[in-house]
Structure formats: C-alpha cells, structure tokens
Amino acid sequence: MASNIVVVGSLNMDLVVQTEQLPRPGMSVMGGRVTRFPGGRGGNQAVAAARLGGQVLMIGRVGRDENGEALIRSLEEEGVDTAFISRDPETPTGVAMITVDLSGQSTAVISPGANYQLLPGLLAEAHDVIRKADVLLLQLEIPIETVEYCAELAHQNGVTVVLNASPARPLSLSLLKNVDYLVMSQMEAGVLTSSPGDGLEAATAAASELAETGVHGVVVTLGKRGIYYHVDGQQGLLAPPAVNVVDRNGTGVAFLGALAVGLGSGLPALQSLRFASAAGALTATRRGLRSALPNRQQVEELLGEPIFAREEDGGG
C-alpha cells in the first residue's frame, strides 16, 4: 500500500537560463536560451514523492492564467491528485527566475504571485485530507501563517509533519514544536541557531541546538559530503552513493520526496534518510530537475538492494 502524502507548498513556472559562471553582486554574464519547466518546491517535492511510490495529493495555489493550467497538468501527468489546489482570480502564478552554472550550481529569485495567497482560511475544505495523510510535507515558499496551520492540524491528528525549512527565515518555537522532521541547508540551519558556517562542527551544534526544541528529527545537507542527522538520539554523518555528479538542481528535492514516501511507508528514520540519500545522488547523475528525478526501483538499484517490501511497492 502506497504512503498517503499531502503536500502543501509553492507551485511556481521556473524560467531557467545556463550561464558559465554565476553572476557575483554588480556583474553581468551572457546566459543560454530561457527554458520553461513547471516547479516550485511544493509541486518539485510532490512529484518526486509520486515518482517513488507515494499517493500524493497536492494543496496550493495558482493564477487564472496559462501558468497556473499548465502547472496543474503537469502534476496530473505524474498522477499527482490536484483537487485542492485553487486558482486566484486577479494574482498571477508565481515565478521562478533560476541561473545555473556549468557545475550545476544555481541562484533563484522567486516572485511567489499567488502562492502568498495561500492563507488558511482557504484551507476548510481540506482538513480531511490533511488529518488522514500518513505525511504532511511543507516548505516556506507560501505563507508562514498557512505553514504554522497546517503543521499544527498535521500534530494534532498524529500525522507524521516534514518541514523544508527554506527559504531560510526564522521560525517559532510553536512552529517547531509541530514538526516532526525539520531538514535544511547549513546556511538555512545557521540562520535558525545560532551555529553559522561551515563544517561538521557548526552542522552538528545546530542540529543539537534544534533538537532541543523538541523536533523529533533534524537533517543538516551537506552537499557532496552527505547530511548530518540528530534522529531519535542518535547522530551522525551519512554520505551518499559514490555517483558521477552532473547537476546538484534536484538532489533537495528528490531527498525531501524520498524521505516522506519512507516515513510513510513505515520505515525506520534512519532507513528512510538513507534511501532519500541515494534518491539525492541519483538525481544529481542527471541535469534538469524533474526530468532527473528517479523512481523507487532505480534508488534501489544504486542502494544495490530492495528498501520496500514488495506487495507494497506501486510506484515502480
């Protein structure tokens, strides 16, 4: 039986352009064609989740524009239920305006449109849905209001909450104390403690920091070198699959999509980070974004065996 997922976040239409170097404060460079891909860190992350198995139903919201159709077919395509994403009658869908260089690094500047319309008085009619799921998967491209709502009804009926704390802002305690699975950058884990920089021993103060909190588990990214996790009382580093990286784009993505589709599916946590590890890496052998993103059975085949049992396996 597939994990039932709910993902509540930023559905965005990303214009991307390449460039040989990213431009520093003040300097200009001359980038490739714009390409056009349906995004946003809500519909990236539910769709790496339907990819590797999970029953993912997406909330968000969209402008009554040709943005906001194509976004939606694009997530029914990947078999995404999208009954609750609504559509605003006079915002414009957001936009993503994303840089990426020849080593596959990137800069974006977002301009959210009508996902900061996504408050919580839309959200009545989704309560069911949200109190049901097995995971809640958030972000913090919508509403921090809308955020804090749906992560205390997620609490408040034992559904497992993950939080993408990025983009990187200061949260609540009342917020955390919601949130069963916090996972960000270390430049994002800097600006929540008070443990900035570098380096395993700043990722390893602020993840003991949030831990105290109360969040139950906390994932520092680490890049090429892997995540560093405070889980249940244990802690430690763990790298990823030895991979040819081509494009970093997507591994964030597709790690936060792996590790709600095992949590839902019942894993243990330290389990559900090593297969969302390797679905990470495994996106990172490919360029694009969504067109990187795996299904369960190649993370699999990179992990070199099953995770899932199999009666349970329907994402292929």
Ligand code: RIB
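Residue numbers count along the first chain shown, from 1. In this text, rigid core is short for the largest set of C-alphas that superpose within 1.5 Å between two forms. Worth saying up front: this structure is predicted, and the values here are computed from it rather than measured. What changes on going to the form predicted together with ligand RIB:
- After superposition on the rigid core, displacement of the C-alpha of G31 between these two forms amounts to 2 Å or more.
- Annotation: Cα of E20 displaced by at least 2 Å between these two forms, core superposition.
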Second form
Amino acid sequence: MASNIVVVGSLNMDLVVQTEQLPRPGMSVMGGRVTRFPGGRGGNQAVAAARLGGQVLMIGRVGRDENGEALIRSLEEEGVDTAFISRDPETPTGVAMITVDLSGQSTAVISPGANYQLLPGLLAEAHDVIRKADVLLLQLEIPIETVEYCAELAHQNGVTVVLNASPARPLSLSLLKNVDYLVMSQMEAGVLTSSPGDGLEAATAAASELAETGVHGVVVTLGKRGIYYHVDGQQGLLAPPAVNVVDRNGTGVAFLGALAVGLGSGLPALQSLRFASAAGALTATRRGLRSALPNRQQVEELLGEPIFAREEDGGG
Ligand code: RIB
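Right, and the form predicted together with ligand RIB of this protein, after the form predicted alone?
To see the whole picture, the full complex is given below, headed by that same chain.
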C-alpha cells in the first residue's frame, strides 16, 4: 500500500548563480549565468517522497505568475497532487536567491512571497485531506501559525506528524506536543535547545532535551557522520552507508521524503530511519537537488535488500 503523505510547505523558484568566492558584506563579485530551478523546502520534500513511492499531496501557495505556474507543473511532472496549491492574487511566488562558490559553499536569501500568505483561514477545504493522511510533513518556510494549526489538526486525528525544524527558529511547547518526529541539523537543534555546539555530546544533549517535550522521535542530522536519533527511548548514532560523496545539497530533502514514506508505509521507526539515511547518502553521490533524488529501487539496491513488502507478497 502506498503511503498517503500530505506536505504543507513552501514553493520557491530558486535563482542560482555561481561565483568564484561568496561576497563578504560591502563587496560585489562577478558571477556566471543565473539558472532557475523549482525549489522550496516543502516542494522539494514532496518530490523526494513521490520519487520514493509515496502518494503525495502538496498544500501551498504561489503567486499568479510564471514562477508559480512553473512550480506547479514541476510537481505534477513528479506525480504530486497539486489540487490544494492556491494562487495569491496580490503577492508574487516565493523566490530563493542562492549563490554557490567553487567549493560548493552557498548562501541563500529567501523572499517568501505567497508562501507567507498560506494562513490557516485558507485551509478549510484541506481539512479532510490532512485528517486522512498517513503522514503530515511540515517545515518552517510558511507562517508558524499554519504549521501549528496543521500539526494540531493532524495529531488530533492520529496522523503521524513529521516536522523539519528548518530554517531554525524557536518553537512553542504546544507545537512540539503535536509533533511525532522532529528532524533538524545540529545548528538548528542548537537554536531549539540549550545545547549549541557541533560535537556528538551536544547532539545527544539536544536530542534528550527535545525528547522531554513529548516528541517521541528526535533526529539530529550530522552531515557525513550520519544522524543521532532518540526514538521511543532508544538512542544512538546511525552512520550512513559508505558512498562516494560529490554534493550534499539534497541529502536533507531526501532524508525527510524517505522518512515520511517509511513511516507512512508502516515501517518501524528505526527501519524508516535506515531507509531515510540510505536515501540521503545516495543523493549525495549526484550533483544538484531535485535532479539528485533517488527512487525506491535505487535506495533498496544500496541497502542490499528490499525494505518494503512487495505488492505480489500481499504487502504494500
Ligand atoms: O532546501 C533548499 C531549498 O530551500 C531551496 O529549494 C530553497 O527554495 C529553499 O526553500
């Protein structure tokens, strides 16, 4: 059975320019040609989940402009249901201005545009799809009141709520009580807790502190070291499968999409984390973001075994 995933999140047109070095404050640098990529944390995670076999519906808001149409088309091409993406008559589609240097380091400025108009009052017609989802996948590039509202609605209806706490910002306890899985980088965990720092000790402390708020699955992503998890009282470091890394840009996106698919398909939590880590690792072997995201079969090949029961076995 395909997992039924609802993503409520951002849609941005990414304008990417490469420079030799990133500009420092007060400095201008010359760059190459600007390339447009469909993006937004929400849209990217929706694509990741769809490629991995999830049945994905995206709730979001774009402007009535060319960027908005292109973003919707890009999701449809991936099989994502876009029926609940609305068009704002006054505010343009969100844009992310991204600069990448020769070593792959980047900076981004996001102009949220219509994403910030996605307010709870607009979601009345989407109640049913949220209530009936297996997993609700959220990030923090839309108004926080919308994140809180959707998490509460989903939680009250027994839907598994996965929140990617990115970009970093403090979160209320009342939101965390409605979250089942909280996923963030170590830097983001530092913003949410009293445990800043980048060692394993800080990750352990941050995960324990967040687990005490009632979130039953806390995941701190640690780049090449893998993830630190604190799930249902079990905790530990999960190293990713060994791969030849060329670009880490899409690893977080793939991880979140895969985690949603795993949980939504009824895989146990640790098995879902293993699937997600492998999806992230495989993405790092290819350049780009959406173009680097793998499908389910490729992830299972990396893991060396089928993770999901096959249809013909009577499973999902
Ligand atoms: O995760 C990268 C994404 O973050 C980009 O696509 C950009 O739009 C921002 O939302």
